[in-house]
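Single chain ahead, by itself, as structure tokens, in the form predicted on its own.
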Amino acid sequence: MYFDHNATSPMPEVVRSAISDAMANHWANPSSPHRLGQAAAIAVQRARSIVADRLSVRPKDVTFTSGATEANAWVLGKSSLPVLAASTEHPSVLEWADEVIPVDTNGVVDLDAIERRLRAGPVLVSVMAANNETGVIQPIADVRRLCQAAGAPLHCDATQWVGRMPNAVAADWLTVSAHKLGGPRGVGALIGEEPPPEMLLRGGSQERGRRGGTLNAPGIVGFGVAVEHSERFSSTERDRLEGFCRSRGAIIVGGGADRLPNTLCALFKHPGDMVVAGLDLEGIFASTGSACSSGSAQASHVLDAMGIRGVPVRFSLGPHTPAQPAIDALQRVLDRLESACA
């Protein structure tokens, strides 16, 4: 059983189905005038439209790319205002911080020092929708108003938030991206009225002019089919994973926050790595935490900018994700790991 949707979520068939229709009926050039072409740029015209539709925004306001790590990088890397992000963002946003919000004990990003700044000179701000390790929802809403009220451009990162909410997160600039969310890899989106002010690949009229280079139609297929098909969550079985974890005397990392309804941290007594060593033995896979750090040998800095220290296990379901196959293993690994310490 896959508990690990937050690093990437397992491609439905209807997606693989899309995509391997595109390579064979859409591999033309989107860029090309004859039929061929204009057919593969339709695809991609309907894709975009149904990413525009889910995110309440135009269909000339989504700008694909090839990943959000890649659009943080073009939003943040190429502004001319220093950036203000929260010190719990992902590493793709905190590369290009000059400064950082601090947040709470839950991993809440603080609004008096966001606001605080903003008074201070101008910058650009940067807030994540929710949190890839902990699920951590933020109050993008507050900080869109702070910053409408200082004239401060917001960016969001909205990877984790696109598919698992139903509502649509405003902000100046939104990145998202498609494999989590069921879409392929290599595959994302900058959302925004304006481009960054410089373009983010030269050579290419592409994008209407923001990024050169051949759209990559099967993968923006995919992406499109992929939120066409994302449905709602439910935090029911994730709810039930964390009353076993809270009566086995695990900490619940933000458990005091809002968070999203399918992401699950937990400090067990035990450490994290061996608990999910354990776990995929029994052939259940979590992770650690986020899986652009996980394989190093640094703690985490979300838990770090929360005060916390350990090493947790991240639990992230699928929408339709059974929590009782987690639960009965995580009881067989605790039993043994305490056996081993007693």
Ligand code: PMP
Given for the second form:
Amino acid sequence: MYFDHNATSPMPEVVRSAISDAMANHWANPSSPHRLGQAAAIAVQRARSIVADRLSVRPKDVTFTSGATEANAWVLGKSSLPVLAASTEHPSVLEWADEVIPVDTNGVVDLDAIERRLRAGPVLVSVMAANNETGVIQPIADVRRLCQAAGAPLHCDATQWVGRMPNAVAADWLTVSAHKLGGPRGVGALIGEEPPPEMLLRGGSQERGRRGGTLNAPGIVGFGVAVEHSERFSSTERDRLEGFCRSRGAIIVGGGADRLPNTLCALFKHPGDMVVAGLDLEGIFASTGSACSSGSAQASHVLDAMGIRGVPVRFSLGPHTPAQPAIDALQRVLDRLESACA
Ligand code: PMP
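Any chance you could show the form predicted together with this ligand after that form predicted on its own?
Full assembly next; the chain just shown is listed first.
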């Protein structure tokens, strides 16, 4: 059973069949002038409208990219202002940060630190909507108010938010990715009325001259269908699993903050990699942190920024993932680890 939706989510049948239909019928270049090309362009436009609608923006504010990493690199790498990013951002944001905003022990950004920095001079602020490792939700509306008062642009990486939370996030630029909400990997978008000051991918006039490169029409169609069919998440099953973890002495990372309803990051007495390996043998697929950092021996920069030591276990559920199989397996794994250590 799969408990790693924050790494990537499985594609529902409706998405897979829309993609294979687009591969069969909309394989032509959407920039071609003939009917076949125009049919592909119409399919792309339909997906653009669905994405725009969900995010409460205009279709022309959506620029399709190869994913969130590209969208982040575009806004932040091509910024004419220094970049101020939260210390718990995804590496594809932190890579471009000139200065970092500290977070508290729950992983929530320090609004006073942002306000102080805004007074000191122009800066582009980047704060994620929700963290991929802990699920901690940032007070984006408050950050936006501070930025607006100072005339500073705000970028928000909403990769883990869209598809999990019903309401739209407002920022000057938003980053989204299809594969966290049941769409294909390698597709995403940068949302914004204005493009960043410079193109990232030059050498083509696609996307209204904002991004060069032939559009991935089947992938974009899949993105649209995934958004259209994304379901409401409830925290009921996550909360049951969390209750069990607490009963076994686990500390919940970010437990004092608002969190995504599907994410649970728990620190057990035993190293998270041992628990995850034990769960794997039981057929429960969880992870120790982000897929980008797990597998490497490094500690998580997210927990580090929160002043927390240790390797956690991250469970990230889908809209219909039941908690019970993970609870049963976890019970056996923890019992085994405890008797081995006794
Ligand atoms: N930002 C966040 C918060 C993420 O969780 C991820 C994916 N792990 C990314 C950016 C990168 O997304 P993509 O795989 O679409 O490049």
